[in-house]
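Just the one chain here, laid out as structure tokens, in the form predicted on its own.
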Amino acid sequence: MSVIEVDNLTKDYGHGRGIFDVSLQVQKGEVFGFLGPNGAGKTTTIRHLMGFSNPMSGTAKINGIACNKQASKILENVGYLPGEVALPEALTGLEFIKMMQGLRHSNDQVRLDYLLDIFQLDPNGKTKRMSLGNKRKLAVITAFLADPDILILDEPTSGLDPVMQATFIEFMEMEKKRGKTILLSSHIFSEVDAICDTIAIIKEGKIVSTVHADDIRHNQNKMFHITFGNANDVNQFKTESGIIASCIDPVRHIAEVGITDDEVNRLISVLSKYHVESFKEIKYTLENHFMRFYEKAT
């Protein structure tokens, strides 16, 4: 069952700026990737979702409900939060909290304490004086106070150390085994393939990639990493072998092979007639099938 769905959405800003047909479908318990750098338009498609902002064309509905006609009975079951935080500087992190219990209609003191004890924030003290990482902090225990089903996180470990990047992960992996849907959208690597179930890439304002975390850990396409004794071996390995290699390097006697599982018996047996100095499996990475797709413009 799908919760989120986007369909062919399109808001064109000019100068290629913008979102352009941009589909995807996130499950029902599903925790989906949304992969890009800063400006690809991950933003502006969870604008759309949040109802912040009309599309040209298209659809971006939750739970079945048009976004952009009733953005409030979508946000009473969806915790937001934004790539960007501003928080009123006249209150107290406290009071910013009893705030958002009063508009959530949720006043779980045992919730919010395990979240403050898990993130490690003082709620005390004036908003205009905590520091990034600490109002970043605030902003995510406010979108998990209310406990929602659904869960859109705009960059969410935008500001916080190395530390707590990791205690993040591990709390979205305690949400995950809970059944929540999330919407995650990032451009740090490791983050999305420690959570994500399903991963789009986002380039231009496009799609460009829908793709199954498992397939990319599970890959059965093998890349080889060989250094050669010398570069006639090199020479002979690329005219001879009747191996494709995808990048030949003589000058330091390597080369690098992209072969199928079914191949690496066969590549070992041509690799027997040289002197090689060394044979590495490359792992295929999320970071890898990323670059396939922005290295195409370089």
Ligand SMILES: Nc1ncnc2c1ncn2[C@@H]1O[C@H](COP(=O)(O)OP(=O)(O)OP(=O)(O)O)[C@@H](O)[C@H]1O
Given for the second form:
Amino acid sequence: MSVIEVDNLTKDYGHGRGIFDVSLQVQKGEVFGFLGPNGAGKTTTIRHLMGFSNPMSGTAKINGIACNKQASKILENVGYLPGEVALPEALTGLEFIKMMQGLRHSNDQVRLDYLLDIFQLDPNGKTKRMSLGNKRKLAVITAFLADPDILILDEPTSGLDPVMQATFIEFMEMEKKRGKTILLSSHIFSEVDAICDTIAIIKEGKIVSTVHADDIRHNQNKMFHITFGNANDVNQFKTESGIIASCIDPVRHIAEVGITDDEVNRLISVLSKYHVESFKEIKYTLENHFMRFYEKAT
Ligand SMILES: Nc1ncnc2c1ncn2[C@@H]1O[C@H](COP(=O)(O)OP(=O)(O)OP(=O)(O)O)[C@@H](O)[C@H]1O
Ligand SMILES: [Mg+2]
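Shown: the form predicted on its own; wanted: the form predicted together with the ligand:
Whole complex next, starting from this chain.
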């Protein structure tokens, strides 16, 4: 049984807005990245998982429990970071932390000190005077405070500076090693690339792609840009070499070649007959994969 299981979840807000037949599964110990353009339906899906919203059809379950039926039980076992953090303004950060510890029936000072130290947050001082980044840090700390086995994080690094984003990624790698099951939404490809095992892309309320990150990282298809010394060489290479190439820059004599791993040696030996100035592999990254879905025409 998957830890997180969403089946044909639909919430139609009208005018094409909402989520439609969204299905996804997150296995125990897996880090699942949920990507998609603004307004695609990430937060809507996540809010159903937290039991804050009732689906029109379909189900959202965590550990087999229907999230909308037993929302308080879900909240007990899941660390949640909302996309928009709303903190009670009258409280200090520490008072808020204590309040959340009370709700979770956990009072682990060692864990709290550890998290405050990692995220370098001084929790004293009213939340309303905290900077956006510090509010987000406080919410991140709160999500991980009771050390839950399942975490649902809606854009966890938004508002964090680049150093803190890197700290967060390191922290997530450690939590992953500790066997946590994590679903996170994000707009940051490098973050998703660094920590996610499986990635789903949602667009206009529908899942349009689900991939295992390793399949993209170890892609058999390779692309090279080869700069030839002159126009004659690039033309001869195109017509005589037996390798399919397209000239992408006639002025600088650059050809693009797409081949598989086992053709690399042949390419190199064929190229030795030509005057080659440079030879560069264009990596097919997760970002290349994702961007296809962000572009409008897809
Ligand atoms: N309560 C609501 N009533 C009406 N429409 C809503 C409601 N909540 C969300 N929507 C619409 O549903 C769509 C999905 O919104 P959602 O917040 O899930 O997107 P998102 O993927 O989280 O985007 P972002 O990356 O900007 O956070 C949007 O068109 C949004 O306007
Ligand atoms: Mg959102």
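Positions refer to the first chain, counted from 1. Rigid core: the largest C-alpha set superposing within 1.5 Å between the two forms. Just so we're clear, the structure is a prediction, and the values are computed from it rather than from any experiment.
> Once you line up the core, how about Gly29: does its CA shift reach 2 Å between the two forms?
Replying inline: For Gly29, whose C-alpha is compared between the two forms after core superposition, the shift is less than 2 Å.
> Can we say the CA of Lys69 moves by at least 2 Å between the two forms when the core is superposed?
Replying inline: No: Lys69 shifts by under 2 Å between the two forms.
>> Superposing on the rigid core, I want to see if His275 changes position between the two forms - specifically a Cα shift of 2 Å or more.
In response: It does shift by 2 Å or more.
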